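So this first bit is one chain, no partners, the form predicted alone, shown in structure tokens.
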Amino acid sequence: MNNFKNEQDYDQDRFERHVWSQQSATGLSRRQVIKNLAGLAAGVATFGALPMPTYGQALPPIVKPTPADKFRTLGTNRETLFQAFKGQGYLTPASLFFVRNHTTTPRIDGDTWSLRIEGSGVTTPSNFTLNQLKALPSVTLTRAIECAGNGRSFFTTQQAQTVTGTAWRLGAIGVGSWTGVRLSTLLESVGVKQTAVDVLPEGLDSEVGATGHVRRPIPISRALADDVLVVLRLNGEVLPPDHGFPARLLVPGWIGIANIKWLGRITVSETPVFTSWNTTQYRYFGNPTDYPGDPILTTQTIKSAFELPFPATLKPGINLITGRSWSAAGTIARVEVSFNNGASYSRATLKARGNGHQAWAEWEIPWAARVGNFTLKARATDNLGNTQPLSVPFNTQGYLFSAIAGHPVTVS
């Protein structure tokens, strides 16, 4: 029996064995097999799926107001400007939460919506209405949701490496209080089989070209964990349209794409599931030395950001510099700040509130600023000893940048 360090190793092993078997059977190259597997998401029908209805009409592309003093517009996405978090409290208000849309935000009628759970891995395929989900025992967790590409722009600006994808700085993250039903509760109610391997949640947003609806499989072991929720409320309020109404998935610590919005169907399979979202995307490509086998992305990393405009202009004298740091692995143990581009660091003070598991910590440090141009840096360490590095290995799609990010400041 194999011993795997974590679910990512297990997931990667399953994928590699499947690719190898396809290469042997077809004679195709490894890369061609991977490309072909991306098209197998349409094979959801092979799991005995019923046709999934399309609900409502799409609103282009974001429903909530996203004013320029609080958000950056990046195509169909909105990045929260990090200075907007200052003074907002520990939780990210829904109005300030970043928006990652592959197409547009759909408007869904909660009265006619239902969540379908089906597939070869369950004995009793069933539909759950919104009222039925509300009637089940609920759980509330405070956790971060963060896009896998958060910090991507620093590959280019800081490491001089060309990457593809949305050029996020560090604002593609938010920490919310999420209330919903454990996914395990729903899976058990439909008779999840011991032979189940993968769970495929699928969104109701518009189809993304030939790749179809956004859907990314997760291993059954992760799906059955107590912290994986079908979420109905954010910060005590009904989920807003841009953030998944009527229901979304919460997979704490995992990259944003795992937290599927606008859930319409969950397919449980007895065989590994492949879509474009775990074959041609959300993998480490282009660096066989650091990432042999193009491994699949699962968990997020550790980061820090200043609650300052980018770039910032400050007055000379004492400035109280504030920021936030977070880790997908646990809580933040310490944060150190440099005002001289990393030549030396001083320890920041962590605020008493918050600093939750897989959420973030707020911190502050005074700076006696003199006139000039400076690069500020913040370096976090979590309770497991993970520390932000000086640089991260390259990957072509610019995922999981966790290095210490320089923040330009002019004092005048």
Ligand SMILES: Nc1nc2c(c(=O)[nH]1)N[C@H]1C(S)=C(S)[C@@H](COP(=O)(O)O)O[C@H]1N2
Contents of the next structure:
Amino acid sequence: MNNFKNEQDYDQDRFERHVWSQQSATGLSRRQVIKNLAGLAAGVATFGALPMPTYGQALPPIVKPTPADKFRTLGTNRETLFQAFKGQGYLTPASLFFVRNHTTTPRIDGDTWSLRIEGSGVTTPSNFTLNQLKALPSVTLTRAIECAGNGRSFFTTQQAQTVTGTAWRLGAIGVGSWTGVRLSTLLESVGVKQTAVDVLPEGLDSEVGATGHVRRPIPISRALADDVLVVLRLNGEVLPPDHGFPARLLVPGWIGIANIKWLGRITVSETPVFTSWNTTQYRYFGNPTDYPGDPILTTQTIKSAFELPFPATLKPGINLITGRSWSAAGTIARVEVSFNNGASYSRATLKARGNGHQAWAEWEIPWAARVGNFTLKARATDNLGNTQPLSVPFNTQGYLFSAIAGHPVTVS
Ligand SMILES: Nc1nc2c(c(=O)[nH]1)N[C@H]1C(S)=C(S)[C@@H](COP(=O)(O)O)O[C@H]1N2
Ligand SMILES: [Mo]
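Can I have the other form now, the form predicted together with this ligand, not the form predicted alone?
All chains and molecules follow, beginning with the one already shown.
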């Protein structure tokens, strides 16, 4: 499914994207890139057969170390093991942040890189170099980034439903302190028009098969809000390669895909924009009474997780059980924990630090554990009264599992 009129348009679009990627990557002019492509193309019949623009071909797909005691490998992705957050403080260190890559981490040269803002919705299409972005007024926000599919494996293990996509447990989330420039500052400086409708940020990582570069449209109203940033720093340090160097978008409260990494281009459009990232993916397909009209996903939900191995083995006696809960709508008001598979719940103690807006809250509760097998459960309620349900209606791609998740524990 795409918005191209015919195959020729499709090829032209791919060609334009290829040229644009090469321009951003190399700093060469459009003419020079096309000349180089012509050289490469000698003897190749169609553009489709040309080598794709890639950074770091033959390099490891993820730059940072992701040791097995801290991460779980799921295809091209790395899920943080939730027990690794224990004792780590409120913010997720960059070294522990989950990695969700549709392909591989591109190695981008910040000196030649620039961010292009263009499209029918702006009067003055412009490029911003990294130095220009650094010189603009900056804002720092502490917010979660969480994959739309976080918790997906529980659709299968807890609801006996078959769903497609990466089988995350609950570690496809991290809370960072993000520093960058408001997107609205950039859009205003290129003369965003009153008639603008949608904004399409686009990543410089390799194309994902025929669906092209990773790009997820967001409405202009959301794009212009004060909390949407073109992020340059994570936890006070330069953004690491795996998390979007030199620049990524931050759209707080929205599903992970909205936070496009390795930004290369932002297109502002006067007409609604459709890419596979809002037509066939990141959309609810399920029972029409549960999901009328196959809604396009926007915001994340509410969840909780224990800082324990999955499954966990504990010693009998008093164990201090710790965990984190988060809500994309606000802050956490209350967390209740069950040690008997949901038959009864007790209130956990929220830690004083943190519990930020659209971030997470840390909590703890002592458990006098007897020998046996147990299912632990945690249920969070946020400041708006949203609480975790017992189950989530099935959707084919297993998005937004916010139900109370059972955690198996053996005490021996
Ligand atoms: N360019 C680009 N941006 C991207 C992605 C990607 O593969 N390419 N993955 C998205 C998804 S699905 C998620 S959940 C977040 C993950 O961010 P992280 O890898 O920094 O944790 O980035 C989003 N931005
Ligand atoms: Mo994601």
